[in-house]
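Shown here is one chain on its own, the form predicted on its own, set out as structure tokens.
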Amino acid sequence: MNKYNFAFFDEQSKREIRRALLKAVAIPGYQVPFASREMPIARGWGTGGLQVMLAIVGKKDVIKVIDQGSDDSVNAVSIRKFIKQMTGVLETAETSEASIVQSRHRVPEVPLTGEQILILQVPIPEPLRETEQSELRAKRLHAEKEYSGVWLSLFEQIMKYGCTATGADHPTMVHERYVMSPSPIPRYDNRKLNDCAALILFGAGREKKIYALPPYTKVESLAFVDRPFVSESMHGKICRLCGAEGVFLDESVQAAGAGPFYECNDTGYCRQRQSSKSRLDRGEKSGD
């Protein structure tokens, strides 16, 4: 750690980051260009989150890192020890216990609050990339308001399968001005963006792009009148381990013969429902 600066950037680095990031509160939803630097981890294993995370992070920090809703799997582990052998700082399991919450395709389960940033690791930022390659055409038909083509795949989407098919990044509308990639987040975790606490930061490492939600922003999944919104159904399945209802939760399969179980997604919350179940439990055998 003494070998580098804090935070592994020096400053000049850092401030360019941060400028992206103003501009990028200030004009929700828009995809602001900024200088990705190299970083000790490949492209697209969440180089972009990482760059705003040591962009911003102080001593005083507390963070926490997952990966698809777990805290232990390889790329949160090597992202969370990297910022703490540059940092310092503190990390937590705990979503309450964290200032600094940087995630790879999810929004955790517990509340975020006004006191806490969360940070959206983003392979693909575009959300027009799919009927449109360009990228200077790209950004004047977010200019121009112009998303007919995502109103267009979305009817493809219903015309084929009866219902709209993006199992993930289901594209938003922000402060009713530009059409937004969540990131690969469920479209369970779409309404989560909606009028959140906490301000919400976006990194692209890869497509050297940066965009942010400032807190209370209005943001709204893309549907027809006819057709609307529909996410994830979690109706009548529980977690196993913790007993969680209405939450995200992944399905596994049991033996031959037996049905599917469910865990909770978010490993850190499923953690903590288990803890406070079990210290429960202690008290009222204490009690009788």
The other form holds:
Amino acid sequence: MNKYNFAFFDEQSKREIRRALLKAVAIPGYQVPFASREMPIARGWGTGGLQVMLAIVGKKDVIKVIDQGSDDSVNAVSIRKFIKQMTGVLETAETSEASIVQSRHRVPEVPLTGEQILILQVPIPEPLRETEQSELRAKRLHAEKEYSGVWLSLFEQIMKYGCTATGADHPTMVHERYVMSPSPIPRYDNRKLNDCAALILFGAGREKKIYALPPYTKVESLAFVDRPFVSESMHGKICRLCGAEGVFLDESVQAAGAGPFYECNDTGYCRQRQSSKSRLDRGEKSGD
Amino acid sequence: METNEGAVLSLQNFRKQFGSGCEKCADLDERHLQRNYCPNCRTTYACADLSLDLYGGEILGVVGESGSGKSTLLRCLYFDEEASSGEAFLQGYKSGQVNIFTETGQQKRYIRNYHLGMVYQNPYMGLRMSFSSIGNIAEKLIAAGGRSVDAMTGRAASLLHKVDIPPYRFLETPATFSGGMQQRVQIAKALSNNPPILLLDEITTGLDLSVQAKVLDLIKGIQRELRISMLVVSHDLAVIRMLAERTIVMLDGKIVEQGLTDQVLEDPQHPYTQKLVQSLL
Ligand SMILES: Nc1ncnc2c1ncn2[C@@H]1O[C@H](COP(=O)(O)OP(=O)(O)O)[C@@H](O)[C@H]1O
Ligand SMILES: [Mg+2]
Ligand SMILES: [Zn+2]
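How about the form predicted together with the partner chain, since we already have the form predicted on its own?
Every chain and every other molecule in the complex is listed next, the one we just looked at coming first.
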């Protein structure tokens, strides 16, 4: 019924991407070039992540696809639909049930396990891009572990805004060797990359790069000695739907007069908490 | 070979060629060259086996017409370009025992960050025009391992103050500055890591006369105060006369005359220098 090969790509193409992935895993944080393919969705809409997904997904996998924390955004839905059409695998919104999570701009709130793989979509993989436009020279700087340019960008943000103003995509040092762009996840998510039990794969379709963090890799957010790294403050904020505290919340403004309200950015996490809460409210035991 | 006694920089048989050379021109036989160019293989010998010494605390002038190889000399010493052959030794680097031209890329970056400062003729070469002035100076401090924001802003501010940039402009980008101010920011940047050697390439060319005088005064002041050795390149004998104690005259990639600046100017030996001096009078 399906005129395409399993997972859209022919086996040769998948093998090529897997080879790049293996190299990426072997050199944590190092950007491996790969032959990014034309996809039925436009570049810049997660084709890098999608290609990684298609190269590794197997028949028994259960996938979750999120876009900025949401399982329901148009982008997440269409990517998920496409993967399902091309593979027939099961889908889920619950992080703990998924074997592969493809995500744009968030790391799920539920801690990932060693059984899971997280795929992050990357628009700009090169942390040196702002200070070094030439790809060849940037590559040489990585080889020589010369990251003054990244530090200069951070310094300049402090001069301009009084603090490092990386709303997202705050550069990280991987395994004390390569400086890596973590993709535009909030700074709040950076610490989840450190020492993470799951394998994390990064795919940049437009820029034709793949990189990876094998499980339990040391990932440090860059910071000057007198300007410690701080993530977005969630202090004193509570999700109005599930009551969660200390997770990454979206702020919305209500009608005039009332203050802002907050909701979990990770909708799957929020929904799961809501349903277990209502079960508890109905007197059922949780965890059944 | 190693540095000659008292020399902070010793350059020996330094060659920079653009092109592969051929059997006719490889030994720089003048019969086969048109000035610095081999018409047979289209190779340019921008610097044709130069040797020179720069001594502690001195300003050495390098003068010569456009195309004589002055900028190429500085660019190779600063590793912007790779030397084709020859040797260079720095007294402060590995006791002057190691040819810096053949060091690794990482070592060259280290030398650049700790031992050298460069001021380019065109400030666009030496500055990031869309970064703050203070950030431009921090760049060199960061490259030398600086990781404290407060220490670096403090150092940058005191250097910008030294070169007379008003504090309210520290956070502005050099793109909004006049040419003279841009040169002064470059000078502050070059000084940031207290390098023992400063390389200055036509730093007043293109500036108004009054602005030129201010920049030259600044250089003189820095040299007197910090005793930094400087290699000052200019096609303008007036600049050389004002700054340099000793002078080298270059023509077609070669040194045609050298000596105390006064001597060279009073009593030029080489016909080319004589012509240069006459045009100045
Ligand atoms: N990148 C290059 N490729 C080819 N020739 C060059 C290059 N750079 C400089 N040259 C040549 O080298 C010679 C010396 O140039 P330069 O060092 O800029 O002289 P100066 O600074 O004394 O005016 C000139 O003949 C110039 O044309
Ligand atoms: Mg020049
Ligand atoms: Zn030739």
